[in-house]
Structure formats: structure tokens, C-alpha cells
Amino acid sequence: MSAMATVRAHAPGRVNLIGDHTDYTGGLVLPMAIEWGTTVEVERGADRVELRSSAKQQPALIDLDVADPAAVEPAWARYVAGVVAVLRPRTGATGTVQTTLPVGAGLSSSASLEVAVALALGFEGTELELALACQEAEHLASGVPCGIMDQLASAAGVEGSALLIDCTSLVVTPVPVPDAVEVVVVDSGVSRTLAGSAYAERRAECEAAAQLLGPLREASLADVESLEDHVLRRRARHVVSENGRVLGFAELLAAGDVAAAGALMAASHASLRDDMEVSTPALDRLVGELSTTPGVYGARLTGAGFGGCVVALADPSSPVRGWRLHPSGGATVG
């Protein structure tokens, strides 16, 4: 590819069907890449990275030797800067960013941007290596110690399937989504940002529990009950029980038992609300409304919480209003 080649990279967003606040503890998650995403089109060969977004007034102007991505302005450019800081490309690029993802809805707009930018700047490697690089970029950009789920779902999406990701081994197993069910995402109307939220606090609490019990991935609910600190006990109980729900949900989804899978989604939301304490009144109301809507099998908040969206499994004939999304393939470059 010549130094002045024009490159177009696309990376999908994701919705997480079940398994939140488990990835950073080495647990199990079940996201799916979606048809909405971010497209970055650039001409390589510049002396810095210059990107203009159709959704933002100010461009991202990033020097190749950027030292502190978190200090870059405007805020959206920090994710671009994080990728530049991790990849250290030999040449820059000039181009545009377009996205069909709603920002702040919990559909991984930042991970989608990172993956698309990395590919546009010439990243070469496996899907896992791409996800790990973009996870590091997110850490540098936002200061949020996120797990790998968002970036790996975007990089490794499989058409027609959700992804069962083991965040210890980083093995990805596609789980087909039955044609007879729809994944519906409903926005709570409360924008979500992890920077400034209690996300880092929740992660620290899970890590404190793990120091007492050992890896939470290997702990049992009986082990969890031995914790004397009631906050750590609740956080660990969520992680351990959620890992079990992810496995059960994947098996039920593959078997086409969407009613039983929906019941696990309801249990997941209750655990996120009560034990992890990351839900909001708006999310709880929305889950309650959806749970009584005809044709909805189950609903839960999706993503880290503190706002954003609810995801539901529904019959295609259900009157539920929301974004009806489909499992997409992963990131592409050309």
C-alpha cells in the first residue's frame, strides 16, 4: 500500500446481551456486534492525524508523538489520540469520521471509533491484538479501567451470532441468535459516561474482593458469603452469579429457549441493580415496562450502567418500540 493510499475502515458498535462488570474480573460476557458503527476514511501520508467528524464541530488534530491523550481537546479526539499513542504510526493521516451510533447510549461508540481509527492508521495483527491495543488506547484516553469486551466484540463480530467471550483465556465462541427472536435496544434517555462515574470504584471493589477470595472467576457463591464486608460481598456475588447466568443464557439461546433466556436477563438486571448498584431509576422503570410488554421475553440494562440503554429479547411481532438490531460481522478495512 502506498504512503498516500486512501483507506476506509469500519468498526461496529455492540450491545451486550448479558454479562456486565464481569470482563475486568476475567469472567464471561455475551455481546454481539451490531450493524451500526463508525467509519473512518483517510488518506495516509500526513505528518499528523487530522480527523473531522460529521457529528462534532471541532476536529481531532493529533501529533504523532502525543504524550498525554487524556489532555487532548476536544474530548472525542482523546480516543483518536489514545490509538495514536499506542500504535505510534510512522506517518499520519487526514480524513473523516462518520458514525451511526448514538453517543452515550452504551453501545460502545468509543470502542468502535478506536478500532476503526486503528485499522485506518495501518494496524496489522489479529483481532485479539487489535482489541488489546484499543483497550489500552481507551485507558489512556479516558482513565477508565475498562475490560476488553467492547473492543473485542467490535473487532471479532460474527454475522448472525453473539460472542461468548472468556475474559481470562480470551477465547471467543460464536453463539447463533435464533431467527425467531429480535434483540431490541431502548434508550433510557439518560446519557451515560463512564469517566466520572463510579465505574472505577466498582472495579476496585471487585479487585478487593478478589484479594480476599482469589480470582472471582473461580469463586463459588458459598465462598462469597464468607466475605465480612457487606459491600464487597454484594459486588462479588454479582460477578459470580452473573458468570453462571452468562453460561446458562448462551446454552438457552443456542437451544432456542428464549423464554428461559429472558428470565436470566431479568435476574441479571436485578443483580446489577441490587448487588452492583449501577442501575438508575430510569433504567429500572424501563425494564419494568418492558417486562410487562406482550412478546418481550426479558430485559436488562446493557453496558456498565449509570444510564444508557436497556436490551430486550422479543418476539418479532411484539409492539415494543426501540432499535431492532441484528448481529453483525466485525471490523473491516479496505
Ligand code: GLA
Second form
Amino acid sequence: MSAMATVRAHAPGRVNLIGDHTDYTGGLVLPMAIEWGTTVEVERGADRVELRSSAKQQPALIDLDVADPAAVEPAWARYVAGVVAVLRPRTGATGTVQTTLPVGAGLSSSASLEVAVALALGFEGTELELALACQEAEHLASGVPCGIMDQLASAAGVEGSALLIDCTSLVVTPVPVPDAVEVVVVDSGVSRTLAGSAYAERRAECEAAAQLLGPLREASLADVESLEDHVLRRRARHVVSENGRVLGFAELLAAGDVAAAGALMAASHASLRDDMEVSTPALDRLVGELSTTPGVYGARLTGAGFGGCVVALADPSSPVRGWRLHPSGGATVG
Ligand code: GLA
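Can you swap the form predicted alone for the form predicted in complex with the named molecule?
Now the complete complex, all chains and molecules, led by this one.
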């Protein structure tokens, strides 16, 4: 790419239909990229990365040899620094960031920023390589040991389809979302400030269970019951049962049986609440309200939990209030 060429990269956010707290165990997830996302427009060729965001007062000013992305100020610039630290581009870039995503609502605004920045900085590789680089950037920026779901959904989104991702093989299979159903996202408005440490704790518990049982992906519910530690048993039970629900949901969606798919969402929420213990009273209340709203087939918390959003599957005629989002294509650069 020639110096000072203008590059425009766009990366979507995502909502996860089912399969939470499974990606970092090598499990199954079913997110979809959405029509909201982050656009980064730059001229390349400077000796550092300088980005101004329409939503933030302070710019991101990142040296190409940035050593500790997590220490960068302002906080949003850490994600830019994380990408710079992973990609180590030889030339910098100057430009702007614009987002249509609500920040901190659990629609992966940080993953979409990372993916858009990586493409704007000239990343060349497969969608999977892009997602892996941005996952590493997120680890460096936030210290949260996230899985691959958010970055891969953003990189590899498919218009009209959710993505069945096998987080062991990293194979992505599009699953068309029927036109006869709406994906509705409702923000609980609850802050996710505790999410980082509690998330890392859940991941460590799943790893401890896997030390005893072997890969949770291959464990059965009977294996899980053999765990003596009741916390590890609950965490593993969530993962093993959730993997089963993801497969069931994908099949039901493909068959157009949205009512049965909705029932699996309700079961997923109960498991995230009782076994994974990542729900909050506000999320539980919202899911309860949605489940009695006419035309709603099912609802569950989506993403890491501890606040953020609830996702529902609803009939288009349902009076349910929320963001009606559509499965969208993945990141682009031009
Ligand atoms: C966050 C992480 C993902 C995933 C979800 C929970 O969004 O970034 O990797 O673990 O939580 O499913």
C-alpha cells in the first residue's frame, strides 16, 4: 500500500444468540454480526498511530513500539495500542474512529474497534488470523482472558446468517436466520464493571474442571456429576449442557422451529444464572418480563453477563421493545 493512501475499514459488533462462557473451553457458540459497528478511516504513513474518535474527548496517540497497552490513557486507546503491539506495523496512521455501537452494552464494541483498527493498519491474512490477532490485542489491552467469539464474529460475519463456531477446530458454519423471526436486544443498563475479574475466575474454574475431566467439549453430563467440588461441577455442567443447546438451537433454527429454539434460550439463561452464576437480578427480571411478552419465543442474557444485554427471539408482530438487529456481513476494508 502506498504512503498516505486513505483506508476505510469497518467492523461490526455482534450479538450472541446462544452459547456463552463456552468459547474459552473449546466449546460451541452461535453469534451473529450486526449492522452496527466501528469505522476507522486513516491515512497511512505517519510514525505513530493517531486516532480521534467522535465519541471520545481524548485521542489515541500510540507509538509503534508501545510496550504496555494496558497502561495507555485514555482507556479506549488501549484497544488501539493492543492492536499495534500485536501487529507491530512499520508505518503508523492518522485518522478517525466512528462507531454506531453503544459502548459497554455487551455488543462487542471493543472487538469491533480492534478488528477495524487492524484492517486500517494494513493487516493481511484470513478472517481467522485477523480474529486471533485481535483476541490477543484484547488480552493485552484489558487483561481479560476472553475467548475468540467476539473477534471472529466481527471478522467473519455473514449477511442473513448467525455463525456456528466450533471453538476447538475454529470452523465457522453459517446458519441462516429465518425471515419470520426477529432478533431483539434489550439493554439492562447495568454496569459491567466487575466483569473482568469474575470472567477470569469463571475461565479458571472451567480450566480446573478440564484438568480433572479432560476437555469439557468431550465430557458427558455423567462425567460432570463425578466432580466432587460443587462449584467446578456447576461450571462444567453449564459448559457441557450449553454446548448441547447450541447444536440443538442451530438445528431448530435451520428447520424454522423458532418456538423450540426459544425454549433452549430460556434453558441457557437458567444455566448461566444457576450453574455459571453470571446473571444479575436486573437481567433475570428482564428475561422474565420478555418470556411473558406476546410473540417472544425465548430470551437470555447474552455475552459475558454481570450486566449488559438480553437477547430475545420474537415474532415480527411482537410488541417487544428493544433493538431489532439483523445478521450482517463481516469486517471490510477498502
Ligand atoms: C465475552 C468474551 C467472549 C465470550 C463471552 C461469553 O464476550 O469476550 O470471548 O467468552 O464473553 O460467552
